[in-house]
Amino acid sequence: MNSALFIIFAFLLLSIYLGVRAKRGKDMNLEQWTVGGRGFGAIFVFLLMAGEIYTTFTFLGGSGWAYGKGGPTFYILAYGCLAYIMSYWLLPAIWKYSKEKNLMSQSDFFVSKYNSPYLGVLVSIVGVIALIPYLVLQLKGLGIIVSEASYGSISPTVAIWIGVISVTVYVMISGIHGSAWTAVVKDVMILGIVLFLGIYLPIHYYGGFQPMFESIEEANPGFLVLQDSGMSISWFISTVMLTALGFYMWPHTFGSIYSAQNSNVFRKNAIVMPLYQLVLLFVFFVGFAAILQVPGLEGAEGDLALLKLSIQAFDPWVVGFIGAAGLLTAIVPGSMILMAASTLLAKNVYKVFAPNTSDEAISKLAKNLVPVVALVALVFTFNGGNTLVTLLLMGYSLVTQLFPSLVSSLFKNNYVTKQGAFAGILVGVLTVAYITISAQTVGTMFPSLPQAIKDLNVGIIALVLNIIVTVIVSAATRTALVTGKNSSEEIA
C-alpha cells in the first residue's frame, strides 16, 4: 500500500469512527436522527452548511470548470455570495416557523403552509430527483479522487462501493449527529489545502499570479472573460440567479436549518459564509495553474485537473492528504443527501398513503430505505458521463420550481393556493424534464430571438412558466372558493 492510500483510508476510518461515535448518550428517534433534537450552536450549523455546500463540486468541479471554462466560472462565486445575503431574513422566518410546528422536514413546511399531504407528497419527489444527481456528482468525485490520489492503486468503481458503504453505515447509525461531527475534520482539512494549493501552484509554476494569467490569456486570448454568445453575460446573470434562487431549496439543506437552536444563529451565518465563499477563489487558481502545465484534458476529464497537477508537484504523502480532503468532501454532502432523501421518502410519502403508521415505525423505514437511495444512486453514477458542474446545474433547475410558493407562503397573506402551488412545481419540474432529456436550450428552441435572450440559462424559462401557471391557477381557485362560499350564504 502506497503512502498516498494508506492516509486515505486512515481518513475514511476516522470520518466512519466519528460518525457511529456520535450516536453515543442519545436516543436515535426520527427528531434526533434527522435534526439533531434541534440543538445544534452556530458553530455545527455553520459547519453543516459548509460541508453540504463545500463539496467534490467544490474541490473538483470548480478547478474543472477553471480549466475548461475560463471565465464563465466566477458565477460559482456570484451566487453563493447572493444566497448568503438572502439567508439573513430567509432562514430566520423558515426555523421560527418550522420550530412552532415542530416539522422535521423540507415537505413537512409545505404540507403545514398549504395544508396539503400532497402537495407534501409531489415537494418530495421533486426533492427526491434532484437529490440522485446531487448525490451522483459526490459519487462521481469520490471515485476520482481516491483513484487519482492513489495512483491507480484503487480502481474508482471499487473507491466509489467503499465510501458508500461507510456512509449508509454511519448514517444508519447517527444520522445529522454523524455528518456534523465528520464535517469539523472535513472544513479543517479542504480550508487548509485548498489556501495551501491555491496560492504554492499558481506561484511555483509562474512565480505569482499575475503571471499565471498573463501566459494564459496569451496562450488562449479572451479565455478569462465572458463569451460574446453561449456563456455571455445574459448566461452568468440568468445562471446565478436561478442558482441562488434555489441555494436553501435542497432538501438536506433545508433541513438542516431545523437543527439550530435558534434564528441568531442563521444572522451569523450570513455574515461570516460570504468570507469562506473566498476559499473558491482557490479552487480557481489551481484549475486555471493546470490549463498549460497539465494540457489536453478534455470535457468531463477537466475534473481531473486539480489532482493531476498536484501529483504532477508533490509527494504521494501530501499527494494523499489532498485526497483525504476531497474524500471527505464526498462524504459529509453525500451523507446529508441520503438522509434527506430517506427521510422525505418514509414521512411524507409512505405516511400520506398509509397514515396509521406510527413514528416509530416511520424512523426504522427511513433507516431502511438509506441503502436503497444508495443504490438507486449507484446505477446513476456507473450510467453517466456528465461532468460535475453540469450535473449540479441539472439538480439547481429542479429544486428552484419550489422558491415561488415557499417565499409566497413567508407572507401573512399568502396570495399563492395549494393548488396554484402544486401546478406550479409540476409544470416547472416536467419542463425542466423536457430540456434536459430533450438537450435543448433556450436558442434551439427560439432561434429568432436575440442572441442575449438566447443565451439565457433554461432554468430561467421553467421558472418564469412556474411562476405564471401558479399565479393564474391561484386566482382562478380562490374566484372558485370565494364564488362557492358566496353561493353558502345566499342559501344560508
Second form
Amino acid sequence: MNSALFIIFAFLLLSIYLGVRAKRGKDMNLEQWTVGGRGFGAIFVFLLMAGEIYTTFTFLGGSGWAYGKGGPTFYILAYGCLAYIMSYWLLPAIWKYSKEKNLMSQSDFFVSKYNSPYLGVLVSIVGVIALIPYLVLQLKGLGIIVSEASYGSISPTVAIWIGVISVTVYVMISGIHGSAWTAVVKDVMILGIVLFLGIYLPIHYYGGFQPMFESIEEANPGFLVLQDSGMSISWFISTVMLTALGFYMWPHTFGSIYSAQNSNVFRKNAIVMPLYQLVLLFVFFVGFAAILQVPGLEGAEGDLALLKLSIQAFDPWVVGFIGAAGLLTAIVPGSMILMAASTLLAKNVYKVFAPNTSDEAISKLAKNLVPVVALVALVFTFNGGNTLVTLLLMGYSLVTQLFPSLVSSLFKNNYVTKQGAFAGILVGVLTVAYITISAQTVGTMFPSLPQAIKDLNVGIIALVLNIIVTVIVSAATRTALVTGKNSSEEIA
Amino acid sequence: MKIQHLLAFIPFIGLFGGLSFANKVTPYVLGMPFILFWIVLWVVLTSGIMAMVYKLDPAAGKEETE
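Coords for the form predicted together with its partner chain, given the form predicted alone:
Expanding to the full complex; the earlier chain stays at the top.
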C-alpha cells in the first residue's frame, strides 16, 4: 500500500465516521433525514450549497475544459455568478413557502403551488431522469481519481464500489446530516488543494501566470478567447443564461434550500458565493498548465489533465491528498443526489398511487430506495458508454424546463394553471430529448440564419417552446375556469 | 421597481455587454488574458453589488424563522 492510497483511505474512513456520527441524538423521520429538520445554520447551508457546486465535474471537468477547449471554459465562472444574483430573491421565497407548507422535496413545491399531485409525479420523473446521469458522472469521476491517484493499484471498478457502498451506508443512516459533515471536510480539502495546485504548477513550470498564458497563446493563437463561430460570444451568453436558470432547479439543491434555519442565510450567501466561486479560477489554471506539459490527451481524456500533471509533478503523498479531495467531491453531491432521488420516488411518485401509506412507511421506503438508486447508477456507470454524455447534457436542459412554472408560481397572482405548467414542462422536456438524441443544433435546424443566432445554445428552443405552450394552455384553461366560476355564480 | 432590483441587472449588462470588446488576450491583467480578467472583474463586482443590495433591502438582516 503506497502512501497515496493510505491517505485516500484515511479520508474515506473519516468521512464515513463523520457521516454516521451525525445521526447521534436525532430521531430520523423524513424531515430530519432529507431536510435536516430545517435547522441548519449559515455555515452548513453555505457548505451544502457550495458542496453541490464543487463536484468532480469542477475538479476534473473544469481543468479538462481549460485543457481541451480554452477560452469557452470561462462560462463556468460566469453562470454561477449570475445564478447567485437570482438566488438572492428566489431562494428566500422558495424557503419561506416550503417552511409554511412543511415541504420535503422539489416536487412537493409544485404539488402544493399548483394543487396537483400528478404535476408532482411529472416533476419527479424529470428530476430523477436528470439526476441519474449526474450521479453516474460523479461515480465515473470518483473511479478515475482514485485509480489514478493510487497509481493504478485500485481499479476504477473497485474504487467506484467502495465509494458507492460508503455513501449508501451513511446516507441511509444519517441522511443530509451526514452530507453536511462530509461537506465540511471536503471544502477545507478542496480549497487548500486547488489553491496550491493552481498557484504552484504555473509558477513551477512557466515562472508565473502571464508567461504560462503567453506560451499557450504562442503555441495556439486564439485558444484563450471565445471563437468567431461555434463557441462564440452568442454561444457564451445563451449558455450562461440557460445554465444560470437551471442552477437551482436540481432536485437535490432544493433539499439544501429547505434545510436552512432562516432565509437570511441565502441573502448573505449571494454576497459571498461569487467570491468563493473564484476557486474555480485555480482549477482552470491547472488545466492550462497541463496543455504544454502533458500534451496529447484527446477528447474525454482531457479530464485526466489535472491528475496526470499532478502525478508528474509531485510525490505520492501529495497525490494522495489530491485523490482524497477528489473522492470527497464525488461523495458529497453523490449523497445529496441519492437522497433527493429516493425522496422524490417515495413521496411524490409512490405515495400518489398509494395514498393510504403512512408517513413512517414512506420515510422507510425513501431510505430503502437509496441502495436501489445507487445500483441503477452503478449499472449505467459500468455499461453506459457514450450515451452517458448525451444523457448528462440533457440533465441540465431538463431541469431548466422547470424554471418558468416555478418562478411564475412565486407571484401573488400566478397566471400559469396546473394544466399550463404540465403541458409546458412536458413539451420542453420532449423537445430537449429530441434535440439531444438527434444531435441537432440551431445551425442544423435553421441553416440560413446569421452565425450569431446559429451559435445559440440549442436549449433555448426547448425553453421558448415551453413558455409558449405554458402561456397558451394556461390562457385556455383559465378562461374555462373563469367562465365556469361565473356561470356557477349566476346559478347561485 | 426599486433601486436594489435595478442594481441586480448591472452585472448581466456589464458582463455580457462588454464581451465583444473584451474578447481578446492582450493586455494581460494580473497575469490573466483580458477576457478572463473581464469575467473575474465582474464576479468580484457582483459580490460588491450584492452587498449593496443587502444594505438597501429592508427584508435583509432579519432572521426570519416564520
